[in-house]
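Next up: just one chain, as structure tokens, the form predicted alone.
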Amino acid sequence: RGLWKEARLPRVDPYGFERPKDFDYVSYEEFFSRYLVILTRRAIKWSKLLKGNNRIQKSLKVKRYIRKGIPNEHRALIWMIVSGAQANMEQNPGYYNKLLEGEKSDTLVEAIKTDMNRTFPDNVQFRKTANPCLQQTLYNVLVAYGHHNKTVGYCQGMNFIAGYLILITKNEEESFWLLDALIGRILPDYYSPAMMGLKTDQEVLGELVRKKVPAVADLMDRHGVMWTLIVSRWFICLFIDILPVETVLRIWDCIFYEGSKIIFRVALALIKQHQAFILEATNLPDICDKFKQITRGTFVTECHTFMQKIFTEPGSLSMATVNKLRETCRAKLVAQGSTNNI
């Protein structure tokens, strides 16, 4: 029966990622057959909403639709519109190509080239043997972005973000403008050399956990575990390679519309849901291991119920609350002189 299931579900997923050797085909197929019904229903609603004119205005209805997931055929378009990337691209015709044709910084090019083969080795579309091979597209987007935003240049983690954008948009220039929306506007200072925004947000998460899941905060304090050890990749990679692809894309749907506070909602939902499990940990390696384990299994695979949970489990979380915490955490870090590289 297992083999038959495996034959029904291809070994490579729709985005080109090879499923891991221990992939549970049986339970995934059960989930996906249920999810397919939801996807079909959402696709019909989205088609009605767009009415073939490819324009939407931000509204409570659109926000609700986005939280319930954007069908893949509309995903690139909606991300482009709600993030402001579409408007930027239209206001700057030819800008992307100009960046590619301009002078290049050797150190930037070198840093990007080094990371090419490390980007999604488990994705068939990024292999040198693929036709077309997406490595060249990825290289172009990252080189253009490094010259567009010289303060950031290139930083590890951006390769994964850009890679996902390319897989969804299948368009080099759109991927560039979406990367710009994320790094330039949505994620506050995660990738600059001092990574101040990233350090700040890790501390913000710590404060939110202290308020909403105090027992876990106490455990971290008791064992002297710094949040950066546990969650830095959650923030830098926006859950890529941490949560299943389908779940990551659903999270990104909301990030492009609602901003970076969604990252905290996801983190809090994961921690709150698995509080009892995390509290079984008795030492530092144990805590790290528990945090790895909570990003696997049915809770995160069943992306539709997971997304409902991130809006209910953590309770209210306004952008005002997040910004206030950011101010205090940032001030604390500055006072500690923590602007050196991680």
Contents of the next structure:
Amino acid sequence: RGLWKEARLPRVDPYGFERPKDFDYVSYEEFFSRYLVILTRRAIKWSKLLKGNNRIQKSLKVKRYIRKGIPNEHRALIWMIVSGAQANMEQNPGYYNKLLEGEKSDTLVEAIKTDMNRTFPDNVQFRKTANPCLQQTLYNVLVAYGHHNKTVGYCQGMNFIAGYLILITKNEEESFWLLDALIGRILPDYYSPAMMGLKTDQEVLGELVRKKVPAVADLMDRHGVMWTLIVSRWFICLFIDILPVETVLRIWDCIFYEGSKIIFRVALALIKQHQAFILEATNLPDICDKFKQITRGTFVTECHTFMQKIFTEPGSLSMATVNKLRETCRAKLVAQGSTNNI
Amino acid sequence: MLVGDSGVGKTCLLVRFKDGAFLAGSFISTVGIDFRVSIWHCLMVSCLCPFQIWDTAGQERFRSVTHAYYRDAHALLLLYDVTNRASFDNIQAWLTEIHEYAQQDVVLMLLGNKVDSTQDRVVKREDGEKLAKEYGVPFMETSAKSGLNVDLAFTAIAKELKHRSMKLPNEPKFKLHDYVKKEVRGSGCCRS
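Could the form predicted in complex with the partner chain be given as well, to go with the form predicted alone?
Let us now look at the entire complex, which starts with that chain.
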């Protein structure tokens, strides 16, 4: 069954990830042939937009283009420009290398080393036997970043994010500056030791779900499920290893341009789309399982439709709303923290 | 719930127990609480209620995210890596944390993992025993790679939990410490 199709779609995807054993080649091939048409159309539009001078400025048109997906050949460049990473890199020549040559903290290096073999063991480019082996590149980026941003240092999850950046840019220094754009500017403080940004955003999502999908919020309350259990990994890993690679990259396109509220859009779209399915859950393990299942299947694989859905399904979500919620949720957490002595 | 420093082998231990397999280098670092919740019906313990096993991230900063879940845990398996001195030295900090956040009567067990790596061992078995005795915690050495004592660790906990929940007046009290002492195997035998 579908043998000829398996022959056409390689066992390893274009980024080096081995497709899982139960990968549905037939339906993926069917999706991809449709997506290829879109990709081609977008590629033509983008090359017209860039007109060979590789320069863009933020505009409604660019925002629309980005929501429809950045072609892979331009992805690294556009991420670099819209995130401000390019400007930072140009303003600080030699800075990255200086970090690498500087003195290293033993505990930081140790923590990073522990995760080297545990970052994408399913990606052929990260294998010890690969040539070039991206483990060394990953190590360099993380060690440099840990010394650049000493408050954050190294937090698990950053290994996956840096790994993706390396796969897309194929450039160590650019990966470093993009990581800095994400952690230092675009995302709230998810990765610092107190993880306040993460704890806050988990609460913010809870509030948004209560407003937009109240039945699911009730279900969570009834079974005493804290959102951290479901979404800490979604947020920390920016959906890596949760959603399919292509979908994650499309989400990141928008995060680099529009910021961290996109994360809520993705989470809300997933939850709203599968509301009835989630509500079938009758106990905590069931709820956990349902939330795992909604991150798989055609809804998330068909990345182009999925990206349209994240902007329609959850309804309006302004940065002002998100910021206001963040403020109140953070204040609540701080108040709790001072009484609980956390 | 499985707890312990980053990289001591919590996920490997859970997968070894669940699937009977050890897949070297096939796991990614666990981030946050992985609700890799395994439902387990223990055959040794005739009990209708299944057990949920939770895997957690070991990195220190995640503890403030995960310790909210300690209070709901009935049992904690606290792991260190016998080839990593720091992971053993951190056990005291883990115990302090557990005492602070977990239920008073939580079932606790200390496991020294990776005993298959005899050449790299830096924490002696006696050190683990001594520390466990000091804190009155049952202890055993395990290997997710060879499978040594893995089933035993989970089964012993299941037995203890069942006895606690049943509170059978006629049955002699189950003694986790004694059970573990009787059943535990040394790393000298059955190495892979």
